[in-house]
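The chain below stands alone and is given in structure tokens; this is the form predicted on its own.
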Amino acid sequence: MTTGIVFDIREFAVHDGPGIRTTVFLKGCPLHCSWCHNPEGQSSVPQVISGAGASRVAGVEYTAQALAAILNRQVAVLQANEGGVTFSGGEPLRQANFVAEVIDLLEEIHILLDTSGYGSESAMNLLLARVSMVFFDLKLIDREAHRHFTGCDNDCILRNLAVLGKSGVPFVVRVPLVPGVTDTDANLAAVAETVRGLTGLLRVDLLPYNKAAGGKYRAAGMEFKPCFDEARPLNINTGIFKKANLEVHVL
């Protein structure tokens, strides 16, 4: 039986896919985005989170059977609210075998994969064969800019986006708007050009920058060092996507 590390199981989530959902946050991510709003998901091992006079451990090891049992107890409620289960992170592709085994043990339910796309093509295909929908986080199209701001190039991300576009699985591209980094007209236009014409694309979601991330870093004993100006006004240019005949939402 495969085991995996989960740092949170959030019930009654309403922003992680259609309907009311339970979101499983997998620990470990190869990217180190300086704007990451789940810093406790970066490390692949459990860590202590301190705050408000109390501490907790972010990172619990589950067998696939144990996690599936927890989720199956919620299936009736999720189905009644047109929802399902979302696997997020961290990066779920990093624990693809575990996630696949959990899904195989679940009762009939809508499954959503929330991924940065950073992982092997085999991991991507393993999960695409099992999910109902994908949220694909697309940050930067320029390879060197991606490496500079996330610590990794985006070669496998763009490959997996192409795999997703050929899979027949419906998906939403989500772009975190980071001031002066991902929100530039040049990057947004590159995103629009990259995703235009991909089969299965439902829409593009623009996610305005969340300034609350800094406090989570301190609680996790990590240093928050944004390499951008948090105070800079966001460029929320939906017109670029509309011009490309893409449906776009600002969340």
Second form
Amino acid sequence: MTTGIVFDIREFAVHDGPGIRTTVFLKGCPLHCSWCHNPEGQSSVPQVISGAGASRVAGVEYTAQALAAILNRQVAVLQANEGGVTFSGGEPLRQANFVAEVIDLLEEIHILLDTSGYGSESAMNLLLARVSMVFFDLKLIDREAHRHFTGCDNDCILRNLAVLGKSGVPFVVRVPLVPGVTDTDANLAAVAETVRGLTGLLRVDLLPYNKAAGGKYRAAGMEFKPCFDEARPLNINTGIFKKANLEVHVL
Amino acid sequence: MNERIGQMKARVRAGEHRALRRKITVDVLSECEEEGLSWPWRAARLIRRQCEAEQVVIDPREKIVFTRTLPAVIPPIYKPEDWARLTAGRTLHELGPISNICADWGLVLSQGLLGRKSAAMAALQRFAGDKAAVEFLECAVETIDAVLALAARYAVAARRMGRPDLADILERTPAHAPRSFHAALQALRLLHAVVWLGGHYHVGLGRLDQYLWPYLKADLDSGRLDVPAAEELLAEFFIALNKDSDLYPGVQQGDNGQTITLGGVTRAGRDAVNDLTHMVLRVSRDLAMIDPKINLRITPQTDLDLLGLAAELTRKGLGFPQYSNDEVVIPGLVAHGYSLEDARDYAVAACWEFLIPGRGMDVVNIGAVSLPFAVDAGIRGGLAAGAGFDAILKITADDIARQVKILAEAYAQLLLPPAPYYSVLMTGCIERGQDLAQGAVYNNFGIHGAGAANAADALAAVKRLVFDEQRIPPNELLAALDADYAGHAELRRLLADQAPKVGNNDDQADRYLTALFDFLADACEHYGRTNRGGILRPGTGSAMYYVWLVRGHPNMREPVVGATAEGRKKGEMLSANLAPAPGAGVRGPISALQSFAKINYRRVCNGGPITMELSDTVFRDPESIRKVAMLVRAFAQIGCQQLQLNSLNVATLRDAQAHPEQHKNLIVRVWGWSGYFCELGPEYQEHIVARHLYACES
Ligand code: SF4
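For the form predicted in complex with its partner chain instead of the form predicted on its own, what are the coordinates?
Starting with the chain above, the whole complex follows.
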């Protein structure tokens, strides 16, 4: 019996894919993005979140059966409303066996994988065989910059992107726009260049950095020390993508 | 919204028209005493004198006229000592006068007041020997004449001011059936305003998209009116409804019951949605004012375009439309003795209660059963006696029955004052020769089952932690409750965090939610017929009881509850209507809807919405708004009864508390109605800020 650690299950997640969806947030992420707005998703063990007055534990261990049972209770509603289940994180590839087992236990439903792409090729293939759509986060194309801002290099991310491109699964590339980091013309052009021509690519979503990102850190007993200038205005250059004949949305 | 309408709205919000209010007191009492008038005649005389005392106000910028110039206080028609004698030993509903029902506006418009008068004349002949009937009918005619005289004065003034458009309308209506949409709105404005002048309140507007549609359709078909012009007239009518909100009585300002019910099916069962349904939603969205409050009747098949339009209205943060699901409501009403045709014709009262326009003299809110109090009695009684869990449920059910009986007995003495004018506006009062106060077709009483989620959570917590897992010894729980959890923080945390909660589609908690409402329905059924020949309708609303039941209120019949076993401390508020208990962890709206869908609504038909707050970030883009529409459709698909959906930005609310002067126009839904946030009492503001946010940000 496979178990996994989930730090949240959120219903009616309107920005996590088509229709009415329920999103499962898997705990644990190998990256440490300087702008991460889900700090409680990074560590792979349960941790105490203390807000104003109350505290709660983020991170519940579920068996695949138990999680699938919760989700199956609402599959009919999601199905009837053009939606489904999204697996996000943290990084779901990290718990790929668990996620795959949950999916296998689910009734027929649209599944979306929301991933940073960081994981083994086999994990990627395990999930690609089971999902209907992928949201693939692409942050920085430059290897050194990636290492600097996320703590990891991007070799496996780019490799998994290529795997995704060949899989035939429809996907959206999502670029978090972080001021002075990912929103530079050079990086955006490199992203456009990287994704152009991949089969299955539906569009590129740009996600402007949200200043509230730091809000959760203290509650999670962590320190928010962004190594970029939060106040700097964003460069939301959609033109680069349009020029490359890519559909682009700003969320 | 064009410039003229924008300016009109601004003038009303600024309260310019209030300068026209006169500080006079109309003396009706003296002549009543001198002439030794009967009660019905005094009621009729009140309407007569109020209409006469109204000063004609015709603002050259207005196309629909009537501005109230009389103050809020309704002149007395009895001396205090006589009033005391008249009402001794009797129960008055709230302030006394008939309130919170809905007239048959369609009937009155189509017959005209003269049509109603002919009906009264014919009835006078039929009832010639019946003194009471004759008196009632003569009083009814008196009020008709009073309203016609008021309209005539407006008509003369309009003619004199060079407003032939208005004069033509007012010379003809409301005496006769309107010949245009404009005339219908003008007639409705006048007829409706006079109800308020008679001391009635929560004056519902019913199925406006049904009864006004024939007039609008005729105008559109003939080309006399185009859609923008029709919208402008409708907007002006809506603005007019906002003029006097501050004069109307209610628990909090804004609680004035000027509701409209849209959509649904016709009396024959056909789809009733028409172009006016859409127009009302559009105009209400563009105006963004608290009146009229909109209800939308839907089914699982309602198309997403209409629901999307409604979601755009929700986005405005007004707290409406409120939705009701015909597939659940209509069978519920039929099961409670309403004819199928009448049930299909339902409208929504001031908050959420279902009633039949023209035919319902239901008193939809005779009080609340405190479900948390009943459960507390069960838990304390059961545990103290060392009894099992079944005994706790039994004591709970008995206490619910006890509370129902107290409310019903109090209302066995109900005294409704004569209402000759309101009777004119109802279906069949004139024809039966009987004042509305004597009853209409339906004369049922509604009872709220308040605090349901808290109560069910308390039972679920005790079942799991005291009985199943035996992690809490009974004595310790009793001691903790008595101490209001002082010195029992750990135990309180256990109850709050380690037990199933309503709102997660978890049968471990939801089974008690359904059981509590079944107990309530049992108690209502067991009580049987009331003195007025009606039944008791159990409901799921809470109104202001989510505050009153924990903090108390003068002259309240309901009991106050202290600390409760779901981990709630004394004085902390309960959930409003159907919502997870404040502070209970829930995953979001789907599970919550699934939890509340388990209630047996065929037995629980008084109304009372599932209440949900969505973060306003959900409404950022058209795609998300469409998802809100789908969520509403899901509410109907899952089989819930009623839904109140709000768009809320907590930061804005906090800022409004700190800087009220900068947020004068901030509107929020309170319990069954919407009002200006800054005009609410602090405890109500707090509850709104603390309500469950189904946050959906990515
Ligand atoms: S990949 Fe996502 S979850 Fe992981 S650290 Fe970066 S932003 Fe946070």
